[in-house]
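So this first bit is one chain, no partners, the form predicted alone, shown in structure tokens.
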Amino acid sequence: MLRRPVRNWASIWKRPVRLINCQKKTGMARQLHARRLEGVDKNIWVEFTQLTADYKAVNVGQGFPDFSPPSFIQEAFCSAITGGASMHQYTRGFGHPALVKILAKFFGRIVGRDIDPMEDFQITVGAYQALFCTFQALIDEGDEVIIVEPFFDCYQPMVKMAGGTPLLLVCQKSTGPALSSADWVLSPEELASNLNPRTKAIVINTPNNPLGKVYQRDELQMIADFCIKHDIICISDEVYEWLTYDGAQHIKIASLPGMWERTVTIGSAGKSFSATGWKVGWAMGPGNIIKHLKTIHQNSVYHCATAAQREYDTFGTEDSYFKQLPAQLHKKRLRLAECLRSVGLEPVMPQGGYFMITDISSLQVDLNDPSTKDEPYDFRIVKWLIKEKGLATIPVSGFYSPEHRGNVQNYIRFCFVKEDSTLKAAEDIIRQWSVKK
């Protein structure tokens, strides 16, 4: 019988432990990021939101209300989260049934057609995700997408990440001083010149951010004729659709003859009801297009918060809010414009939306910050305002491609959808500026 040798475990435990140095193997030699991320990593909101927070600046830059949404929406949300177990569990991945039925009925009257609530809507985590799903679903490698400038800054990187090529078409300012956002006009000749066999879509934003331009019927008809003639998809970002002023009327391009079949309309409950942080948006369009967005949605986010959709069952039943809010904002818009004029600046009166841009070429500012010397002039001014004056705005050239920024570096953007106390704090700072006489 063989016996195992007896080990002296005590002596073994006392031996020094030999550690293996793995530090040299922690790094990876291969490229970590996907190539589609190259050139799209910088984001104006990340940079200026952080800068605003660091300097505790008065924030009239970022586009969100600093007041609460209407009481009936808050009450509906409270009712949703106390409405039983189902409100805390998954709902239909493509949109809470009650919500899409309300939206279909409401927008069906506006576009003049029956809308299928289950086929023609994709509810998303804000309009931002609706845009992402749209580009990922419809834009293929090598497709070209016309983007009308100025544009909300996510359009271009989203097109690139989908493998497409952005074609930038500038909405040109008419000659002379710009008094209204209507002074920016889209040229039919320039639109036609951007067409080639690879052009698949055009992206418009009405009311426009940052200009506040509301496209008129004849402008929309020109775009519609272009899309129909050349078999092009229209992606229409209409998140500010209820916010129009001075008689300007928002018209859905999908309501024009022949356009429902080729239009994806992007909407936002957050913008409609002053609850941007709840992140409820949608894409609306014909089922044969929206089904492809659903494929992207179900393989990424899959599902939006149930309770955050449930409170919008009241959508359309309180349509007076769509009149009350523009009236309230119109007063704030006039207040900001008066303040800017009082110090010699030239505001451009927006026809719609949250924002007002102003010409800052009359400002006398000693820009001696070496860290910004290679940046566009409006970026330097905005950073100076944040750091030296405690006022946060947004540079307008950030809404243009680098090749077209040169002509708009004398404009900065203000958000007037703020509490009166916030606007008052901004006014106090603005009146301290030294302006050329």
Ligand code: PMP
Given for the second form:
Amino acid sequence: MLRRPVRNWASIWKRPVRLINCQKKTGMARQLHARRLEGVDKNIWVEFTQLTADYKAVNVGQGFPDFSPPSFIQEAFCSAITGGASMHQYTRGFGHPALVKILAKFFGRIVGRDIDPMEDFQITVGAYQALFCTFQALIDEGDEVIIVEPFFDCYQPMVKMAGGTPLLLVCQKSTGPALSSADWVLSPEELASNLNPRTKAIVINTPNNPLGKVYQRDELQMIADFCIKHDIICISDEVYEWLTYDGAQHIKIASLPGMWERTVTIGSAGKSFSATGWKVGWAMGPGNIIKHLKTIHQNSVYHCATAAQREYDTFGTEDSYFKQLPAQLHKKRLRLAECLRSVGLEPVMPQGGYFMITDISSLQVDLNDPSTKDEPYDFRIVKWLIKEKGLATIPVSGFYSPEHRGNVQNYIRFCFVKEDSTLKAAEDIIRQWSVKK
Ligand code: PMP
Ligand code: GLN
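Structure of the form predicted in complex with the ligand, given the form predicted alone:
Next comes the full complex, and the chain you just saw is listed first.
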């Protein structure tokens, strides 16, 4: 029986239909939307977050912790709020001085060079805005940008909105059953085949969302050689940089010889400190690149919340949260994998990040929902799971371009940065369902 969606005013209010009514009322004949919006209006987070809320499903889909950030971060935030008038007013638009100084010192040790706190950072509203500023600042009409697929879904629309053309470089699964995210590999030949005179940048994401792949040194070196040889900018999204497992090591491509000069590294305090709602992120790179991101930032957002930029006083101490969180997640990751295996689903063990994907081709499900009949199989399965079983996951083909989606419909993504009680609730649903099958 179909579970009834739970409706509330907030959810109804969010619906795009209001825009349509508004358009009708104004009676305007001219086209309202800018052409750059065409083909980028659909968004998996908007769609699946709403569906998850409507059906009150157990959420192991969207990537956010359902537990609180560590207490030292909460205390730092509270002391910022009560720390005097200046914490409630504008601060330096390119980043609160105390924060950029701490970040420069911290990352300077990792990349092995002096980083200029004032020149080499732009603090942003989450990693999302860092990515947006980067594409807007560096990509011109007609430029081509290599995006390694599967990719965090916003890269492609952001490149398009900047007037660029995405070139998709598929990270191929090696033959045989995939047991680890390391089974997805980049081929140097395919990388080289994407090159032409308009190729300006490449976007990589390590640890990768959704695969959990952590790029090894030789893979990063191959990309670095390519960038240096052909004068290409590297945009490296490293929001999950602290989360690696089983000895996998996160390496910053900006730390390889010759790469600092051409790399924009994207980071997220939300992901680093389990506070995704605070929306603090950054772009880090050489001042001559970052200054262009600053131009975009100063003319659009100008400034990010001052108090939210105060939480970094304890950035990187010995008992750092950056060590505690992966230790905690390692256990949750094993727990989820064991549950999936117990019902005959083979998980792809992630080397890093928040997520685990699993092949669902063995599932025998009678998909009789006509409203999803034209959608990829994984979208249909995920919607069925939400509506019929009250379990929210994410379809992996959503991390592929519409052109390639048809080839990758057999995986769904689980998020394990969740309370044990949430994981237990998900396990109960999965096991009960497998008994009934
Ligand atoms: N990049 C990747 C790979 C992500 O998964 C996300 C989602 N957290 C972002 C960027 C955006 O991060 P933020 O929430 O800091 O804007
Ligand atoms: N990055 C998060 C994920 O992959 C969610 C981003 C969002 O909700 N927009 O789940």
